[in-house]
Structures are given as C-alpha cells and as structure tokens.
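The chain below stands alone and is given as structure tokens, in the form predicted alone.
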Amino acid sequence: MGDADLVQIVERAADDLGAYLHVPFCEAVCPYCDFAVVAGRDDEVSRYLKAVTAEINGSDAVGLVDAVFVGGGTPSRVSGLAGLVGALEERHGLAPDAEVTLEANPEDWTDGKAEELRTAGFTRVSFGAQSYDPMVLEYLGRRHSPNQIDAAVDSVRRTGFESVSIDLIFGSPVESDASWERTLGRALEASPDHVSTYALTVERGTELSRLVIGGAPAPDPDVQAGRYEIAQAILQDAGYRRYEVSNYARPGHECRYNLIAWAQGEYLAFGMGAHGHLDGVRFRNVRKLDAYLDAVERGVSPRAGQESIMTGDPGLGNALDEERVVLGLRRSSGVVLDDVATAFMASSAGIRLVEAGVITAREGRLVILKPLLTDEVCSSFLASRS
C-alpha cells in the first residue's frame, strides 16, 4: 500500500460519520493531564452511564456511524460500556465495518474484560502505555509496569480484536535518548498495529505545571525534537507509516475516528466535556461532572457552547477553509492544492517555506516535508490569510 492509497484513505474519511463517547473516571489524575476527568467518584459511574445513554437517546439521528471512540478518563476501569455502544447503535446505527475503539490502561486489562468488550462490538484498543522505563512511568504518575503493557497487548491479540495501538509520551526530564530508544524497541517487540508518540507538554492548571512553576525542570523542546526524530526513524524502519504528525500505523490500521477529525468530517459527541462537529458547527459539553449529570437529568442540553466555522470575509474565504487546511496539514498526505492552498504557497511566507524545504507541492497536494515544523507552517498559513 503506497502513498496514493493513503491519500484515498484520508480523503474518504471526510465522508464518514464518527461518534465520541467520554468516560471521565480515573483512579487518580496523572500530573500532566488536563482532560475532563474525575478521580474518587466511582460511586457515580452507574448514574453517569445512564445520563450518557439518555443523551444518546435524545439526539437527532443523522446516519450510520462509521467510527466510534470511547475515551476518557479511563474507560477500561468501567463496566457497562456495552450499553453505551448499544444505545448508539439503536439510535443512529453502526456501519457494518464500523471501527469501535476503547482507550485503556494496561493495569486494568484482563482476559475477561477483553472477552466482554469484544462481544460488545469493540474492534480496536488503544493502550496508554506512555513508556517502558519504570522511572519515566513513575514521573508520569502511571500505575502499570512494562510487563503489564505486554500482557495487555497479548490479551487483545488472543481475543481477536482487529487492531491494537500503543500511546507513548517522550521528552520528560527523567528520560534519556537511550531510555526512549529502549521504549520504542520494547513497543515494537509487542508488535502493535498502531503507535502514537506525543511530546510531554506542561498544561496550565495541572500538577506538572505547578511543579515547574515551583522550580522543577521543564521538558526541553530541543531535546524533544531529537526524540521525535528518533521515533520517526525507528518506527518507519520497522514498517510503520506516519500518517499524521504523531501517529504511525501498519497499512490499513490508521485510526478511522482520528482520520474523520483531521479530514474535517462530522462526529457526534456524548458525555462530560465531549466535543463534536455537525453541519459546520463545533460544539462542546460542560466539563464538570455534577453540571453534566444535573443538565441531562433535568432534560436540558448539556452543551456549554458552540461556534460556526462557516463565517468569515467572503473575499478571503471562510473559517471552514482555514480549518480544513490547518487540520489537513497535520497529515503526511497534506491537503488538496486548491485556490486556498495555492494562494498560501504563492505568498511571501509560503515562498520562504518552499525555498527552505519545509513545504512542497506533490501530485496536486500541499505537503509538509518537516513535520516538526507543522505548527509553524500552520501559523504562517493563518497569518497569510489576515
């Protein structure tokens, strides 16, 4: 499967429909996490699942769902997820080949859970492994061992899931190049179908940000850039194809839900803090558990806000065009070289980037040649539109 096949895969995703289901419950909140999560509220799990089911049942049917992503939080800690997927299927319907992904932590995984989830229709599991270095795992506040990662992946394989992914975080101050290389090597020994590699970031309001403000060492961007390039070389040499800035897959195992999002496709959203996109409108639910439960149980919408991406100066195009390019540039296949992308390449900023070997036109598409500079390219594109 070559680059032409990848272009077809990513462009076809724009016509698919996704659905995101958020399960916020965690045993503890990791120091770097700024997601909509809660710890110590497991007594509310049953009530929460009923609320999400009610939100699904009250939603407008818009077509068969092609890709479902159950994220969190730590959904693998929760029983009863089959009911959520069942409610989604009853209300909207699932495509015959639908991808149904579960985020999971290795320490929660058992063969019994694997059987339960596979029977419920889940096809893909994404493990938050983060590292195979015990010292890095401790720094990140993770509660599993390297051996538990391998055991969880093996369990998924034995149960017959179609795909398994491993998420990794690089660039913490306690990590070395050698440690990162060992992590990548151990991950490859587990033989996942998909690998995601993310640089550790210090998000405002997290425990990590408070530690850094208090004098703890922060991640070094230059070091992280080197680790990114190490991952790219090792993973691609092992046969994994980078299809987005941080995501690699064996051909045919790209995450369909993520492809929908990067292709500016539509996706439903249910649960606390969930974000969705329908009919050119992006919307988000409230991030607080009590507020979400109260809204749904009173029969009112849990939405915290929404915005249209169809507005803008007609002379410059609209926000939909700009978002399409920014999202598409994250993909290794880039974006179609239409009037908007062509105008950027012809701008002074675009010409400089072409001359520097950062972007290029390839087979009718605008492609970033240096993925480490994706954010800078996107910023330059947006500035050229103002």
Given for the second form:
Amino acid sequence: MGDADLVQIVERAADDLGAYLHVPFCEAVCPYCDFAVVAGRDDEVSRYLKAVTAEINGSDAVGLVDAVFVGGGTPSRVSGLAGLVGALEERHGLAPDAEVTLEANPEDWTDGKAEELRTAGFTRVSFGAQSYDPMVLEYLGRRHSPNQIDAAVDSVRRTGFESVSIDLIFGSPVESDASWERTLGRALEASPDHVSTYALTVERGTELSRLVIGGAPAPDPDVQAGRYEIAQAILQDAGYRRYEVSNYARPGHECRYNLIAWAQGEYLAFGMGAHGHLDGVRFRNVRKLDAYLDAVERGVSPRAGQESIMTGDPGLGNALDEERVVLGLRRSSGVVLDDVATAFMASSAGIRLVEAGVITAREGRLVILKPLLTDEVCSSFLASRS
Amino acid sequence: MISHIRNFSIIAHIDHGKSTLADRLLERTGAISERDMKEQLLDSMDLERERGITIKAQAVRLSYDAPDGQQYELNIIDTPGHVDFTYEVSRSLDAVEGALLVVDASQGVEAQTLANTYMAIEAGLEIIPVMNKIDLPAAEPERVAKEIAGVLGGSSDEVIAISAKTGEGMDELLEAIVTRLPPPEGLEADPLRALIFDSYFDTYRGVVCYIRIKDGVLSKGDRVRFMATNNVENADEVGILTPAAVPVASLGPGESGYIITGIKEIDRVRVGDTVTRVDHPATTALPGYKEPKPMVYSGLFPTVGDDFERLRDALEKLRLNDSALQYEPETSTALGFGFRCGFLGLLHMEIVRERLEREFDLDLVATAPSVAYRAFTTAGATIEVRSPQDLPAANQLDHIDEPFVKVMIISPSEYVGTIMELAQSKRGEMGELTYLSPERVEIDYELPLGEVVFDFFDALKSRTRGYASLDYEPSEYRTSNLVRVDVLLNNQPVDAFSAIVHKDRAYNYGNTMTRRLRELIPRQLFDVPIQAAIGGRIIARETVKAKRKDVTAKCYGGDISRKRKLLEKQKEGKKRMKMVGSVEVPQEAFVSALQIDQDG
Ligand SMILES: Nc1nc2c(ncn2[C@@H]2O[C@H](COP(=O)(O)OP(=O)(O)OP(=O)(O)O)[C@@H](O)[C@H]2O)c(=O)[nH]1
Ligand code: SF4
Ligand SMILES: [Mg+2]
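Right, the form predicted alone is done; let's see the coordinates for the form predicted together with its partner chain.
Next comes the full complex, and the chain you just saw is listed first.
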C-alpha cells in the first residue's frame, strides 16, 4: 500500500497513449449489461472489422501507442482480431513494451485461439469470469461453468501471455458471504496476475433494472460493502495490491491501459460506441451498429459527439483540474497534493472527511482511506470548488 | 347622480356561488363581451383559478339599464367565502350600503352564511337574501328559503330564487338591487373622505389604492393627503374598475374606484386610511379598520440565505394586498434569517407562501404552525409565545395558557352525536344547541384554537361527510397542560422542529417527527441519532446508520463523461444541504418534515 513504485507507475501513465478498439458482438445480452453490444448480428462481423480497420487507417497519427485495449462486447468470439491490431500498428505504431489486452469470455477460449492471439501481439487477457458460484453465474445470465474459467486461464498461462486477469462481480441477491469467499478462493487458485471485483450495479435501461422495478430483489449496498471488504482482505492477503477502487494486481501487473484513463491521459478510440480523449477533448462514436457501419462505409466520421474539458463552465472553476482529481482519487495512491487538493483538504467538507478517517494526506499525496466512499469524497470535492 | 348608485358586496358561505353570480351580473350589464366571458371571471389570480375559490375581494363597477329606462351605476364587490379570508369580507362591508347574501339551495344555511350575515348587520347594511343553484336537482328551495328567513327574521317571500348558472331569476334580482338597496349618502360639497379598502403594488406605477368615496370629490391632479401616515401626494390617476382599470376625470360621493399617486414607499400607505384633499381637507378621518389578530404563526425562511432581503421586500409588497398578514424578523439556528408570520388560518398561510413564491419568485421553507400561547414565569412575568423558541426554560416556567375560540358548527341534525363526540375528544366545552329548522342545527363550543386550526376542521368534515361547517372567533385564554417537544439531531436541538403540544399528544408528535426525519435525512459519515425530548427526557429515538458505500464500481475510459455528470448531480444535491451541527440535512427534508397534512 502506498508503495513508491506504485506512485511511479500510476503517474507515468499520464504520458502514455492508449487505444481502445470496440468489438460489440455477444452471444446474448446479459441482464445487467449496459455496454454497447449487439446479439444475433454475427453475420456483420467481417463487415464490422473492415469498417474499424478503415476508421483506423483514416485516423491522424499522434504517436506510438503504449497500451491497447480490445474490449466489447465479446472480442474473443470473433476471428480476425490480428488484422485490427496490425492496422493499428501500421497506422500509429506500437511501443516496444506495449500492453495489448483482449477481453474474453471463458466459454470461447481454446488453445488454438490462444496461440493465434499471442502471435498477433496480444500480451494480456482479461476474462469475464464473474463468479465461481453456478447460481450466481445463472443469475447473471452467463453461459460458462467454473471449470471453463480455470481451463481458459490455464491455456493463457501455457501460451506465454505476460498477464492474465479475472473479472468478478459480487453482491448479487442470490450470493452469500460464503459463496463470495469461495469464489475468491477459487479465483486465487487459478493464480491470475490481476483481479477486478465489481459490485453488481443496476444500470438504467437494462433487463435487470426492469426486473428490479418490477419488484425483483435489488442488490443491497450495505451487503455489498461487506463483500467489498471481504475481497479486500482476502486479495491483499494473497499478495494482490489494490491500486484502484475495484482493481487488484500483483506488483507490476497493473493494467496500463486503464491507468491512462485514471491519469487523465489520452487514448484513441475505434469502433461503435468507443470513447476517446485527445487534446483536451472527449469524444465518442455512435452507439448503434448500423449507424456506425453506414457512416464509415460512406466515408463520414462516426463521431456522435464530443465535449471539451478545457472549456467547462467558467463559473464552475477549471473542469480539467476537477476531472483530474475525481479520476485520480479512484486510485489507491490518490493524487498529488497540489494547490487544488490542498484547498479541498482545508475546506469544511475536507476537514470533516479527514476527521471521519475517509481521506488523508500521505507522502505528498491526497489519498482516500475508505474507497467505498469515493463518490462521497469526489462530490464533496466538486461542491467545495463551486 | 348619487341616487342612481348602488354599492353592495356579495357574501356567502364558501362555494355557494358568489363569483358565478358576479359573472351573470357582468354579463347582464354588458361589462364583458361574450367572447371574453369565462367562469368566475373575477377570480383573476392563478391561485384562485387553480383552487376554484376566491381569495381576494374584487371590486367592479357596472352600468345597468333598468327596464324603467333609468341607468344605474352598480359598484359590486365579490368576496371570498372561506373562513380564513373573513377579513377581506369585513373590509368590503365598509365600502358598501348593501349585501347580497347568497345561499346554496341544495345546502342551506352554513357557518359562514351566519357569520357573514352578522357582520353585514353590524355594518348596518341592507341585506337581500338570494337563494342560488335552484337548477340543481338536489335543491330544496322551500326548506332553504325558510332557513334564510329564520336567520334574517323576515319572510321567505323576500328571498330571491336564482340560478347563477342558467341566469334564471336575474331580472328579479337586478330589480331588487335597484329598489331594495339604498343609494349612498354624501355631499359633493363636503371635504373629501375616501376609504382605502384595498391596495396592491404595481412594479411600474407603485402603490395602487382601491377607494370608496364617502364625502366630497376626488379629481385627477388633486393634491391629496393620506391622513394616518400624513403623507401628501399628487393624484396622478383616478379611475374605475370595469373590471379593467379605466381612468376617469373624477370620482364623486358614493363611488368606488382607484387612485395612483406614484408612491413607491410602501409604508406610506395603509389599508383603512382615509384620503382627503389638501385644498379642502377633512378634519376627522373615517374609522378605518381594526387589525385582525393572527390565529396561527409560522416561520418563513428563504431556502437560499441571500434571499432574506428579497423576502422582506416581498412581504412588504404582499401585505399591501393582504392586510391580514403580519410579520416580524426571526432567526433560526437551523434555517437562518427569516420572518415569523401571523396568519388567519392554515389556508391563509398556504396561500401567502404560494403567493410569495410565485409572485416574487422565492423558494421558502415554513416551520410548523403554532398558535400564540401565554407563558407565565415563576418570576411573575407573562410572555407571548408565538414560536416554540419563545417558551422559557422548564425550570422558569410556572404555567402556560392557551387560546380558546368560540366555535359555531352548523350541521344536519343527524350528526349531532358524532360532532359532540369529536368536540369532546378535542377538549371542547359545549355551549348552546339551536335548531335552525328541524333538519339543521347550530351547536356552539369553546375549543382550544390549536385543535380547531390543526385538525378539528378536517375531522369534522370527514365525520359529517362534508355537511357540517364551522366558524370561530377568539374567546379567552385558559391554562392547559402543554409541553414543548424538541427534536435533536446528533444530540443537538433543531429549533425549526420544536413544537408546543398538549401533553397527551407529545409522544405522538415526537414519534412522528423522528420517524419522518429518519426517512428524510440521508446517511452520513457517522451514525446520526434523532431524538425527541421534553426538557431532558427523551421520548422517541431513531438512528440514521452511517453510510457504508457510495462509489461507482466501474469507471473506465468510456464512462468518464457520464461519471462526471453523475458526480455533478450528486454535487448539486450536496449544495442543497444545510449543515445542522455536523449533520447535512437536505433542504427538502425541512419542507417535508414540516408538512402538516400528514398525521401527527
Ligand atoms: N348548478 C349550479 N352550479 C352553480 C351555480 N352557481 C355556482 N355554481 C357552481 O358552484 C361552484 C362554486 O361557485 P363559485 O361561484 O366559485 O362560488 P363562490 O361562492 O364564489 O366560492 P368562494 O369564492 O370560494 O367562496 C362552481 O363549481 C360553480 O360552477 C348554480 O346556480 N347552479
Ligand atoms: S458478455 Fe459482456 S459485453 Fe456481452 S452482454 Fe454479457 S456482459 Fe455485456
Ligand atoms: Mg368566489
């Protein structure tokens, strides 16, 4: 915790360049999912990959890419990802030590796929494992078994990827503390380099939200707080270091791509619904498959919108500073104790948070001691600025 | 010609059809074209139209061509019927010589029918009884005519039967207005004496006064003196209301209209004052009005602290148009600077607050309404307690007196038993019981004012299926077993939530408030105890458990803009919080917790 190497790692990410490639195809849409996904459109895969390639080829070069993230959707379901990474490398160039992550579902994984993707330049695989409890997997609408998770992680290891990560979701109404502990135990047995643990969140517009509105049990935030603490204890005991609200890694295996986002760094974005950040502007592509394909094929920009973080409402203070702190505070190493952070600590809200043991100043940085209250801290910070 | 002027108010119990009758009069005299006609036209305030009731008395001049070929000038004032606005009625009665007493033929005589009748008799007015809504199938014209005759001591033949809806009976009514109501008296040659019976503030023109000329003549351009404030002004404009304001050259004795002098300083004008002419001054002013005594008090606070001065200004201006409203500055540790305001009842309180919010664009919090108690200290002093904060500490308190009112209830006789039971449960002391007719009875009670204004009326309505009506007037103070219940947030009393209640209801109040607050106060960084206490004794307790989780699970490159928006929203919520000690209380919590329509 608070290790000097970690501070260095997270701060260095601010100067890295990322690239996000979105592959939206899924077997079916999971009830809790609010990502930009499509199901039942697999016949469009090759057309889509062509479109993304075209989008990459048409983008302005801004420098070597340090971290690539191919997310979804379920990229592991499609073949032809090698072409995407190739196009990116050709257009922008990849740094020699670049991290290239693939998001994958365990049920799609085969040794053959592992070989192919490793050869294509992927260095890291992140599995949507979610749980080792069959009841929870069913509740979440997942189609894999606990054993498939183990098999997939094994296969990645054998193929020589540099890093493998497991995503877990906790706090669903069908889960118990004991079930969550068993899931964590089995995940550790698989010995991943990186673990993400997410509290199940009912997002608007999802099937889950419709069910909850209709009276189905909703996740209980207090129960989730308890589970969060369980995960924190078990994972830290096993040598995983929490470096962000929901992310743990063995030292050196932090996800570089995500660190860029929390360091307010820049990243390119390709594919439907992809978000990017360049030159103080956050932009996003259209979120509908047909609209995306149509735009790219007609040779027009698939951008759906953008906003400048430089030109926030002047009455609200410097939006750039505010965003930097709000993002940075999600990291266990927090943010540099500069004028902005110092002013917050001296505000009445800051003082109350210090007194309540929620935030503190440590080795020249402002850090959150109770990550479960991160949004409380961030909204207090924003309120203290206006 | 003064002999052709008729001035009268239309008075009645609520909803008996005064404003609708005024519509017919406007229509019959051609004051309003058919195209511009709408129901209850004189109810011009949005609030009146939304609620379907009259809040402000409204004067209008009509010109009536009688069948005998003569033209008459009718100055009519439509008045409100709700008991909270009786002061509007009483002021109008000093500006007229007659009254149309309207009674709903399907309801009969009700409490405000009687109360308004007594006021009209006391003002020496000629009363024309009018039975309205005879078109209704449920109308009982014979019974009701008899009831009216009984009240006025005349014969039921004098009652004019009409339908303000269909227009039936209007000819007869107009004839009666001309023949039965006396013309005003007053000489043009006398010094001017004009009674200000109402006023309002116009942003462009300043104070506009509604006046009734008793003696003399007022012309545009006259130098005039407001006698009570001794303020000399120029009559920039003199006019009549048709109902639109129409300037005229002058107003003579017996006429009503308005005067604009361009005054912007509100304290120079007082409703009830007499306007006279500087060149031909009157020596004695008209009697004017007695200030009404507020029945309930409540603190009004701006939700935004900076709005205090705007609230002061708004109250000053609103008071011109609502002279029953009283106010004085008040400070609350929880709510900051505001005003303790006196109202004639809960509806009046609600209306004032809404008018302040709408007409002056303010956002207000009102504290729990309270009647005025009298506290007697052990040192022998008497303190008027208009807010729970005024109550001396328990160890200095000898006893508390509470105001009682004389209540008149009118109801179908079948409900007598129910009403007696209810009144008894509210500590009522029964007076006389009088049969107005075999089916209708008047019961008099002495009841604590606090019980009457807060829930007696609603309970009465619901237990008599809406058939009973009630009117009340102040009576005496009596010693009662009252206590102050304080509400403590994180062990600190929050003044805005304190209340003086009868001992038997203290537990209930404490419980309701603590439970309500537990729902309304968001979880904080630590456990927050909410307690209700009488002196040092805790009578109810709840806890808001500390917040454990407030974090977005995922935040990656694609979520940043959205995340930022969510936090901005959360921030806005934070900014609406008021710090009470170390507890963040949302502004809405004050409003909701103090809502009185809930039980308790
Ligand atoms: N059927 C019928 N309905 C009537 C008649 N006169 C009035 N009403 C209805 O009775 C209701 C109350 O009428 P208003 O004219 O607003 O009564 P009001 O006495 O002015 O009421 P307040 O000013 O609130 O005291 C309205 O719904 C009218 O439409 C009538 O002669 N016949
Ligand atoms: S597999 Fe992943 S991306 Fe696809 S629907 Fe399920 S949760 Fe969403
Ligand atoms: Mg009316």
